[in-house]
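Given next, in C-alpha cells, is a single chain: the form predicted alone.
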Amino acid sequence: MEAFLYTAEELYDLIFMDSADFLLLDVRNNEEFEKFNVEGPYLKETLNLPYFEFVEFEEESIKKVPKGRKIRIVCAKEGSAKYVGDILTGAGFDDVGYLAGGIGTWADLLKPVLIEKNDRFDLYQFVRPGKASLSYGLVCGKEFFVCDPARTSEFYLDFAKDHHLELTKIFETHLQADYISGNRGIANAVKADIVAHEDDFSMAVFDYTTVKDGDVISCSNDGVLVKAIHTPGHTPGSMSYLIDDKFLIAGDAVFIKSIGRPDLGGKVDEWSGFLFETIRKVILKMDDNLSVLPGHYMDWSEMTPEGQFIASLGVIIKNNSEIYNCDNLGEFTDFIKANMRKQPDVYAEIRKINAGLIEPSEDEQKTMDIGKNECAAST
C-alpha cells in the first residue's frame, strides 16, 4: 500500500467533522510550523515532526507516530510529505495521505458558505481558514458583486461561471495589509469595476470607482440596495457596506471579538482617534439587530453551527464592552496600544502590492500571503 494524495478541500471537510479521528503530521521545520499551521474546529491532534528527522533518524521518527491512526501529512510543497508518507506505509501504516501542493493550497483555500437566500438575492461568505479571513459575494438576478476578494481571483471567476453570473463590481472595505487582493485579477478578466474609498486608494496606480459615505449602489435589476458607510479607524478609508438594511459587511471596522487595530499605517494616535469617533458616532448609533459580517475572525469559537461567522451588532457590543463602553479618547488610545502585537514586516509590502506600486512574482506573492491575519486590537 502506498501513501495517497489528498486535497486542501478534503482536509477542510475532515477538520469540520466532529467525528473525524486522524493525526495531522506536519513535517515542516519547527520555525515554519510555529509561524503558520493548519487549524480547525475539530482538529484533535497535530504532530510537528520535521522531515529532516525522518531523513537522519528514520527509525526513531517512525516510533513517534502513533500506530493505528489515519495519518494526513502536510509539508511546504508536497515532496517532503510524500517522502515521509512512503516511509510510514513501508513501516506498516495503512491509511496515510499527503497534501497535494503543500501548505500553500491550504493557505489559499476558500469555502463558500450561504448566509442568506431569498427571492431577491443570495449572500455568500467565502471562508479562508488559512488566513482566518472572510470575503463576500452578493448575487442579485444574474449579477454578482464581490467584496474583499483574496489573491486567488480565479476562485471568484469560477464561482460566477459555475452559477452563470456576470461579475460586475468588486467592493473593497479598505486597503488590505494582511493579504493580497484579487481585485485587479478579477477586473482585468471581466472588466468589473473596483469600488473603494480614495483615502485608502489615492496612491493606487489602477483605475477604480470612488465611493463615499452615504452612496447607494443597486443591482441592475433593482433587487437589492448596497449602502456605503464610512467607518474609518482601521484605515482612514475604511468602508462598511449595508446590504438590504439587514447585513453589514464591516471589513475590519467591527469584529465579533475585538476590533480592527488602527496602527497598521504607523499612525496609531491619529487613527485611534478616527476609530474612537467611528465607534461613538457611527457604530453605536446603528441598529442592534444588524447582522455583522466581519472581514476576519479571531478563533473558531466565533463560528455558528452552520459554519458562518456572523453575529448581531448588539451581541458584539455587549461581548466587547471594554471597547464600546470607553468614552474617553485618551483611555481608548491607551487601551489600543496595550493590546497591540507587532504587525508582520511583510504588511508594508502587501499594502504596496494592493496599491499596484510593486508586482512581485507569483511565487513571491504566494509566500507573502501565507499566515494568519494580525488585524485585531486583541484583548
Given for the second form:
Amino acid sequence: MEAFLYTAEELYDLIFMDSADFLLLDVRNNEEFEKFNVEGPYLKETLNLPYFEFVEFEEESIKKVPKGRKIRIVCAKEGSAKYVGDILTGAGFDDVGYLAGGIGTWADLLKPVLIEKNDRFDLYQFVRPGKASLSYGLVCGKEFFVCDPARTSEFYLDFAKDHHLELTKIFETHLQADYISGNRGIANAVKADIVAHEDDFSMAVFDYTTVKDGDVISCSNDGVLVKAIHTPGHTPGSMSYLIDDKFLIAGDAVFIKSIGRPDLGGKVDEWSGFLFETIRKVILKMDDNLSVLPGHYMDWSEMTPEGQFIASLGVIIKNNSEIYNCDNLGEFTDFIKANMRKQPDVYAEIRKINAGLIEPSEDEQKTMDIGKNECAAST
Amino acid sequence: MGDEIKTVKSLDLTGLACPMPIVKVSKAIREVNQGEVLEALTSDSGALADFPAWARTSGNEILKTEAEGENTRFFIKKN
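Previous: the form predicted alone; requested now: the form predicted together with its partner chain:
Once more the chain from above appears, this time first in line as the rest of the complex follows.
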C-alpha cells in the first residue's frame, strides 16, 4: 500500500461535515506551522512534525505517529508530504494521504454552501476556511451576482460556467485589507461591473460603478432586488447589501460574534464614530428577523449543522450586547480601543493591491493572501 | 580576506524541490568531518526557513546565508 493523494476539498469534508477520526500530520517547519495551519470544527488532533526530522531521525519520528489511525499529511507544496507518506506506508501504516498542491490549496479553498433556494433565486455562501472569510453568489434566472470574491477568480468563473450563468456584477462591501480581491480577475474575463462605494474606492485605478445608500439593483429583469445600505465604520465606504428584504450581506459591518474593527485605517477615533452612528441609526433600526450573512466568522461555534454561517439580526444584537447596548460614544470608542490587536503588516500592501496601485506577481500575491483574517474586534 | 569561509564540498541543488535539498544536504554532511564546512546552492523558496530549522534539528550550524539572484547559498558547518 502506498500513500495516496487527497485534495483540499476532501480535507474540508473530513473536518467540516464528518466526525471521522484522523490525525492531521503537518510536516512543515514549526515557524510556518505557527503562522498558519489547518483548522476545522471536527479536527481532533494535529501533529506538527517537520519532514526534516524524518530525514534525520527516521525511526524515532515514525514512533511519534500513532498507529492504527487515518493519517492525512500536509506540507508546503506536496513533495515533502509524499516523502513522509511513503516512509509511513513503508513502516506499515495503511491509510496515509498527502495533500495535493500543499497548504496553499487549503488556504485558497472555496466551498459553496446553499443558503436559500426558491422559485425566484438561489443564494450561495462561499466559505473559505483558510481565511475564515465568506463571499456570496446570487443566482436569478441566468444572471449571477458575486459579492466580495476571493483572489481565486477562476472559482467564480467556473461556477458560472458550470451552472450556465452570466456573471454580470461584482459587489464589494468595502476595500478589503485582509485578503486580495478577485474582482478584477473576474471583470477582465467576462466584462462584469465592479460595484463599490467611492469613499473606499476613490483611489482605485480601475473602472467601477459607484453605489450609494438607497440604490436598488435588480438581478435579472424584474428579478430579485439588491438594496444597498451604507454602513460605515469598519471602513468609511462600507456597504451592506439586502437581498429580497430578507438576507443582509453585511461585509465586515456586522459579524455573528463581535463587529468589524474600525481601526484598520489608522483613524480609530473618527471611524469608531462612524461605526457608533451606523449601529444606532441603521443596524438597530433594522428588522430583527433579517438573516445576517457576514464577511467573516470568528470560530466554528457560529456554524450551523448545515455548514452555514448565518444568524438573525435579533440574536446577534442580543449576543453582542456590550457593543449594541452602548449608547455613549466615548465609552464605545474606549471599548473598541481596548479590544484591538496589531494588524498584520501585509494589510497595507493588500489595500494597495485591491485599489490596483501595485501588482505583485501571482506567487507573491498567493503568499500575501495566506492566513486567517484579523478583521474583528476581540470581545 | 579574513572572513572568507573555507569549504570542503559544494552542492548544486538548484532545480530541486522540497524535500530533496534537505535530503541531499543531510546525506552530504554525514560524509564530511566535524568542523568542516559545506556549501549548498538552492533555488527552493522554502529553503530559507527550512535550512535553519533543519540545522537546529540536526545539530549543525549555518555560518552564512547569501542571496544569489533567485537562489540562496548556505554555508553549513558540521558540529
